[in-house]
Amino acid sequence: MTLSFPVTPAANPRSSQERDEILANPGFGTNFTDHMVVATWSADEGWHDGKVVEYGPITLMPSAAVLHYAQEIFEGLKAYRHEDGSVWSFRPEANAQRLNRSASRLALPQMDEEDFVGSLRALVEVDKDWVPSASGGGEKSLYLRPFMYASEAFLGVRPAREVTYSVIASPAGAYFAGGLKPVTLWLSTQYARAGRGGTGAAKCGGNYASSLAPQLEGIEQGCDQVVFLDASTQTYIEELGGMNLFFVMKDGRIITPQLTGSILEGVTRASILELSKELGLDPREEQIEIEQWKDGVRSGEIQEIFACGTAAVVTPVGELKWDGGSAPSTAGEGGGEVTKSIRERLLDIQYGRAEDIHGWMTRLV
């Protein structure tokens, strides 16, 4: 570990009463803890000047490269309070590895896995009172958002020689405020999320920005999320704007779209591929044509469909709509039995209610 994170306590932390009011109904991504992690990388010094400081505005020069060329990446994971009061994270080393894959694609510096996990531990240690209690239900957690961006003040088109890394944290309730119910999806045929050779496999802001216009289109059609197809043929299912997809087949297979370089490799996705074996399912990574979806739900070949990601965990998928048609939902009110079983198993591991036989949990505090 090359970085350390000395703490400068916040001058104006939230009162315990205000914090408790937020934790009672945290929502998602609207409130933030009292501190944040900051570290700097330069071409001359490498990573240095790690610290924990008061959460607050970031100062950037108007010529900072990130504002002009979008050279930035981020991650998302959660801290979970267990019954004994300890705080744990789910597979943070996988997030560290994905951060470095994203960094390679965006020409940003690599970060040691120990430094990445150390930055999470440093922030959660100082803001541990912001991690919601394990009691009371509601799937509450502390959402952690590490991110890295080109902070060098320079307008030339080249990799930045100065980069800033930061971690912020936000107490989180359920991602979908309406509770666990099937989401209706809009099939985007006018837009693509990412193309061959692009940044689809990296977790960078540009991929999410490109999903917003089709997301608005979906909302106008009464849908919750958007499904993207491959950019070159508009034939194969890829992912939603921020979640991976799974299809539970009648014969016991559970299929997720094969990674092609334009799909983000989700940590939850990888975990479900492992967990599904324990449920007696046959996990597959395959290319899936959109026509297979349309035909499969009508014939009964596809019995359940769900989406997954760090924020939403596992969410049942309902009706699929497109311009001129729709495919019916396979989900009941709370999703199918496989969907619910996988979701429950994941949550039980994350919240310490089940034995972690995979070694996925890392104690932070």
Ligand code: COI
Given for the second form:
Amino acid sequence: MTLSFPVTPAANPRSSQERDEILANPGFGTNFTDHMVVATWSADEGWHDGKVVEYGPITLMPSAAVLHYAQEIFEGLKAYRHEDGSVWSFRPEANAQRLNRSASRLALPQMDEEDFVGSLRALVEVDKDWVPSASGGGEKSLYLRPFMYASEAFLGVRPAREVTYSVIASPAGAYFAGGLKPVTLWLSTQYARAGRGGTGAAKCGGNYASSLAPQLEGIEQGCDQVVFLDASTQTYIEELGGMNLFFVMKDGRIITPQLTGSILEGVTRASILELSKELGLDPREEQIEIEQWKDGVRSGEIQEIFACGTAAVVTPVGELKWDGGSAPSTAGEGGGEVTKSIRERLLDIQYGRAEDIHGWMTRLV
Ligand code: COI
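Requested next: the structure of the form predicted in complex with 2-OXO-4-methylpentanoic acid (the form predicted alone having been shown above).
Next comes the full complex, this chain leading.
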């Protein structure tokens, strides 16, 4: 571990009453805790000056490279409070490894796994009262958002020689306000999310920015999210932009699109591939044609479809719409049985209600 994170306590923390009001109904991504982590990297000194400071505005020169060339990456993971009051995160080392893969693709510096986990621990330690209580059910947690960006003030196009890393934390309830209500998807045929050799496998802001125009198109069509196909042939299903997809087949196979370099390697996706074996299913990573979706839901070959990610956990997928047609939902009111059991299994591990036989949980506080 090369970084330490000394704490300067916030001068104006929220009162416990304000905090309790937020935690009673946290929503997603709108409220933030009292502190944040900051660390700096320079080409000369490497990582240094780690600290925990009051959550607040950051100062950047208008010429900071990130504002012009989007040299930026991020992660998303959650801190869960267990029944005994302790606070845990789910596979943070997998997020650290993905951060470093994203960093390689965006020409940003590597960060030691220990420093990454240390930064989460430092923030959750000081803001532990912001981790919602496990009681009362639901899926409340503290969403952690580590991110790294080119803070050097320089307009030449080259990798920045000064980079900032930060972690902020946001109390979170369900990502979709409708809870387990199936999401309706719009099939984007005009836009692609990522192409061969591009940044699709990296968790970088640019991928999410490019998903917004298709997202608007989907919303205009009455849909919640967008399905992206491979950019070269517009044949194979890739992902939703913020979530991976799974198809539960009649014969017990559970298939997710295989990683091609343009799909984000979700930690939830990888965990479901493991968990589904324990549920007696036959997990596969394969190319799936969009025509298989359209035909499969009609013939009964595809029994359930769900989306997954850290923020939304496991969410049933309903109807698919495209310009000129639609394929019916297989999800019923609140998703199929397999979708529900995978979701429960995952949440039980994350909230400490089931034995962590995989060693996936790391105690933060
Ligand atoms: C996540 O599931 O953590 C994501 O990154 C999706 C979205 C909130 C960006």
